[in-house]
Each structure stands twice: as structure tokens, then as C-alpha cells.
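Next comes just one chain, in C-alpha cells: the form predicted on its own.
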Amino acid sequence: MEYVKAFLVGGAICALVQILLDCTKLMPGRVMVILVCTGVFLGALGIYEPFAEWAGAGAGVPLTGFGNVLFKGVKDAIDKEGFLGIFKGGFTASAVGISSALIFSYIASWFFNPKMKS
């Protein structure tokens, strides 16, 4: 059921995505940006978190989940060193998943031949 529930949230989530990128003129690297936000903001307001427990990986997945693991550490780095934690919280908490896109994206580079549209 864990896994029902998170394809229909994650599928939700990226349905509303898609209905506003078809429905206004954002480009997506616009609605990348809102969407992080909106994690941010709806983690500030303690709102996401009992979400994303409910929700599972269909709502940690998505971007709105990388905005809310931002604030998450920077929460507990301003809690933990201060006024330094505002540059280096966000970093730590989101290392991994950053350093696992970026070398994955690179081994597939391997594999694959990119090339730009025309």
C-alpha cells in the first residue's frame, strides 16, 4: 500500500507540474525554482514534514522534497553554529544527493551520446 500511495502522490505532484507548465508561459526552469521554494516554504511552516511522512518517497522525491531537506539543514546548522549556518547548512544536507546525480549523470555520459536539439 506504501507504494500505491506514494506513485499517486509523486504522480499527483508531477501532474500539477504539468498542468502548469501547459498552462502558462513559466519556463521549466522558472517552475523548478517555485517548486524548491514551495518546499522551503511549506517545511518553514512545519507542514511538509508530516506530509512527507504520510506520503513516503512521492513526496521526498520530487523537488519539493530537495527544498525541504534545504531547510531541514540549514535549520540545524543555524540550531547547531550559528549565523555559518545559513551558507553551509543547506550544502550538507543535500551533499549526497547532489554528488549521486552528478556522478551517475556522468557514468551514463558514458553510455549514451548527447547532443543538442536542432
Partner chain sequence: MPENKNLNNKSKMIGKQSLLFNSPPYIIGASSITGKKEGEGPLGHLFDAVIEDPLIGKETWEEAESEFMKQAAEKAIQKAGLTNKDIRYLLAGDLLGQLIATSFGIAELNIPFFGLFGACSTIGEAMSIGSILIDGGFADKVLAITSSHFAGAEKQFRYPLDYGNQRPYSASWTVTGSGAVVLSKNNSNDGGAIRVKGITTGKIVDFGIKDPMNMGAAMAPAACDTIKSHMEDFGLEAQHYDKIITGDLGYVGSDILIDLLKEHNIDISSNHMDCGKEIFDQESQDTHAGGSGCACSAVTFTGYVLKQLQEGTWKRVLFLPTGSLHSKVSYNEGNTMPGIAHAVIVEAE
Second form
Amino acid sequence: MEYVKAFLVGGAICALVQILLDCTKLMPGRVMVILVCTGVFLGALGIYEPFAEWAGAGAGVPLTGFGNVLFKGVKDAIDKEGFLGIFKGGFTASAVGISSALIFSYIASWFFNPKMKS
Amino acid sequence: MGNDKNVDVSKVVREKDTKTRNENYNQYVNQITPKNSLPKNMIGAFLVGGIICTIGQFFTNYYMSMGADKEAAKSYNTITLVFLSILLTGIGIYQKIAKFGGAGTLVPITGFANSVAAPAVEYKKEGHVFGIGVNIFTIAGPVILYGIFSSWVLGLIYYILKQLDVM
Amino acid sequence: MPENKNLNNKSKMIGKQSLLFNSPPYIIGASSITGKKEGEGPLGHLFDAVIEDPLIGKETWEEAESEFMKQAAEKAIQKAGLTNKDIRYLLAGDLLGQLIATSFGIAELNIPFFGLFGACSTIGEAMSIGSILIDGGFADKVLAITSSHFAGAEKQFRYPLDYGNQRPYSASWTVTGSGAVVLSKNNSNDGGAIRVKGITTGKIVDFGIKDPMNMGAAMAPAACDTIKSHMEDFGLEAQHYDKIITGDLGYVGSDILIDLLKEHNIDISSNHMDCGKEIFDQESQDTHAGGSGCACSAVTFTGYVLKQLQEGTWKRVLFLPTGSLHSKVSYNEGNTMPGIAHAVIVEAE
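Return the form predicted together with its partner chain of this protein as a structure block, the form predicted on its own having already been given.
Full complex below, order starting with the chain above.
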């Protein structure tokens, strides 16, 4: 059941974003920003977390989930450390995603070369 | 979007006012430019995005079954997906999936990873510092900036409301 | 100082923006070197060389493009039966910032050089200025050359090659390769002569298109303006030419051009050809709106059009490379994409 939910919810979010891509000429970079900010916003409103609880990876893997985690990190840090938490929580929460992307990408650049499309 | 008014090309050629002419021309171009099929693209995005999320669910469950708590399992899942995405980018497969999957490869965290790996590989010839170092965030940088900034703004509001005992 | 013996000093200027040469320069050599995908296209068998390796043995895309240009230059000079020393001026340009493909490609040739930027219209610009230099008596032999490379253009204008994205239908495919033309005061070919009779220099025309994935739409109004001015300046009908050959409008831009010209009562639907539509097979090569880039019109002209003129299939063509004069900076700053098109009259005698 959780796999079905993950497939359907994740798929549905992607299909909706495809409409945004095809109908607005928004460049992918902008769409990624919109997704993360939407996740942060929905997280702050307390909507995304219950949704993610229900949908599992279907809500966690898309970048909206990344945004939600960002806000959750800020909120938890504020609860724990007060004012400093506002500055600390975001990077703490996103550390795993960003660090792994940076580290693996840098290592990848040692081994791989850009490939001509055909 | 949504302007269904049919713009004839004569309205472009005969129009004297440059601004109106350009508006008419853009509408006319919009009409005559064939579009990719949206339903087909949406199906591609749905399938590919759905499958990536299902794989994410699988890894999360797997790491939990190995004894990780739920939050840790999600983090391990992120690392795994990012790793796989960058590996597939390096060997030239992620791009091929993206051609079919569109938003299905862009929206998941794997799309973020692809956007970091692609410039890292592309700019290696321009050096480690000014090539890879500077360009690695060309696509993903805005995501991090606005993610951090928006969560900071909303965190600040949360902090103030908390001080005021509203929350 | 020797006296100017040129008594034939009547004006070469025609109409508002055209020239008719007194002694039209001859095209005595031409070359086309392309990448693999172009070689697999409908015109593949016509090119002088098709190079499988996209890096052509070099380290970077930029160096590879320079190598394409160098090989095309050498081939054209050799086919004209000349050596580098015989060439008075080299007129060249490409799409990369500050024309680095050109500078590094032709440095070794040791030929006096003018760098040109006309985006994808560069070969038209180079042939125009080259012909002016020859007819004006400022040069006897000129090499006009340009290049583009799919990977270098993607890297500079769009995304890193390994980035996963979908291309809209209106997007074009940058041609990898280089095309060169040797213009000469005298004909050295034994067979029939092919001459540049005149030119119409394009103005910058901007109809407010901002979508870099639809360059055909940005350039079509410029092509329309140049063709219209050409017909007015020379007092001609479109049917005067066996072919009116645009550079890289592609499928979308070509339809627009025909539409726009009809509004000016010029019908080119029967004799129009677009290099961007010819160079790839849209269906099997997945090239969407067609080919683009400096090399698109250059190699189609040197590989295909010139052969048709040599073989007598066509007698007289209007060659009209088109360019979109935008950059990544101008796009990010919200600017439109101005277009340009330079027309060159090429006739077989």
C-alpha cells in the first residue's frame, strides 16, 4: 500500500509540474525554486508534514519535500536554541542532501566527461 | 495564456505601433508553433516521477528494516538517491530518462543531484576552482538560496509569534 | 603614387541597402567539414569530410570547434588550388564569446584577419564584406569562414550536456562543423563560373520574441525585411530566383517567413528553401525545428547549394543566412531577441 501511495502521489506531483513546464515556458531552474519555496511555505503552514506522513516517499522525494524539511529544520532549531536557530536550522536540515550532491558530483567530475548528444 | 483570439498575420504586418505589433506577433507565433503533446509528457512525468518516489520508498523501508529510525532512514534514502542519480548522470543515462520523463526527473531530489553533477562534469576543463567550483551551483544554487531564505523568513515569523506566545 | 586607373567608377549602390558589383567576385573554392550527426543527415554524402569524434582529437568543445574551422579553411584553400599566402584577407566568426573558436582555429594560417559576429548569419556577412573588398579592389582573394559546435553552443547558451531536460518542438539543433568559401577577383576554375553578383545587407529587426527555444520566430521578421528590401532595391519578383535560401529559420520560422512575405505580396512558397530544414531529417534525427548555428547555412551552402549551381540544376539563388543576436546575459536581463539576415546573390555562368 505505501508503495502504491508513493507512486501515485509522487507521479501526480510530477505530472502537475509538467503542466507548469509545458504551458508557461518557465525554465527548469525556476521551477525547482518554485517547488522548494512551495514546500517551505506549506511546511510553515503545517500542511505538508501531515501530507508527507500519509504519502511517505511520494511527498518526501520531490523537492517540495526538501522545502518542507528545510522549514522543519528551522522550526526545530528555534524550539531548541531560540534566535540562533533561525540561522542554523535550514542548513542543518538540508545538509545531507546538499553535501551528498556536492561530494558525489565532485568525485564524478574526476571520472566522467561531458557526452555529446546524438 | 488563454488568449484564444485568433491573430492574423496581417495584424502583425499592418500594425504601426511597435508595441502592439510585437504583442500581435508573439500571439501569432504562439498559435502557429506546434507544441509537444502535453498529455503524453504528463504520462511520462507521472510514470518516471512515480517510479523514482517508489524506489525512494523502497530504500526508506529497507534502511528502517536495517534498524535506522524513520528520520535517519529518510536521510540514508536521500544519500542513496543522490548517489544513483549522479552515477546515472555520469554514465549518460539520466539525461535519456529525462527526455522521456520531463518533470518526472526534474522534481525529485534526483533532479537536484543531476543539476549539480552536470555542470561539475561539464566545467572540469576550466579547472577545479574556476571551472567546477564556480559553476557547480549554476543551476542548483538558486534552489539552495531561495530554500534557505524562505525558510529563514518564515522561521523569523515563527520565532516572533513564539515570543508573543501566539504559538 | 600610381594613378587610379579604374575608370569604371559608377556607383555600385542599389536602392536603400543593396550593392550590385561591377566585377562580381568568383567563388573558386569551398569546403564543408561536419560532425557525425550532420553526416548521417540527408546531405551527409555531400560534405567534404564527416568527423565522427565530436572532440576531433582535442580536449575541449571550444578547441574542437577551432579544429573544425582550421580543417575547413585548409580544405577550401586547397580546393581553390591556392596556398595560405595567396589569401589577402580572412573574414571569419563563430558563436562563442569573443570569437574564440575562430581566433584559436585560424591563428596558424597566418592570414590577415577581420573577426565578424553576425550570430548564425556570419557566413552571409563574411561573403558580403569579402565581395565588397574584392570588387572594391582591396583584395584579390578572400576566405570567408564560420563554424559552430553543438556541445559548445549548448554549454554557452543552454545547459551542460549532461543536464536532463526536454526540448520543445520549436527548439533547433546547433550544427557541428565549419564551412568556408574562397572568393576571388579572377576565375581559376576551368568549368563554369559561380559569382557573387550583389548583396543586400540586413538591418536588425526585432519583433519582441523572448523565447530562446524559438529562434526561428525571432529571425523570420529579419529575413522578411531583407527579402522585401532586396526585391524593392533591385525591382525584382521572387520568381527571379530558382531558390531563395534562408539560413536556419527551421520549420517554425520558415512557415512564419512565408506568411509574413505574403502580406507584402511576395510569394516565395514555391522556391523557398531553408538550410535548417535540409540538413537534418526531422523525423529520424529528432532535431525538432531543424538545424541552426553558423555552420548550418555555411555547410549547406558549400556542400549542397554550390553543387546545384555547378551542376546547373539552379542558375541563380538568393542566399540569406539568418542570425539571432541575443546572449545569455541579454536573455536573463529580460531583453528580446533581435534578428538579422544578410542576402547574397549567387549566380552560375
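Note that the structure is predicted; figures quoted are calculated from it, not measured. Residue numbers count along the first chain shown, from 1. Each form is matched to the other, and the largest set of C-alpha atoms that superpose within 1.5 Å is called the rigid core.
Taking the rigid core as fixed, one finds a CA shift for Cys23 smaller than 2 Å between the two forms.
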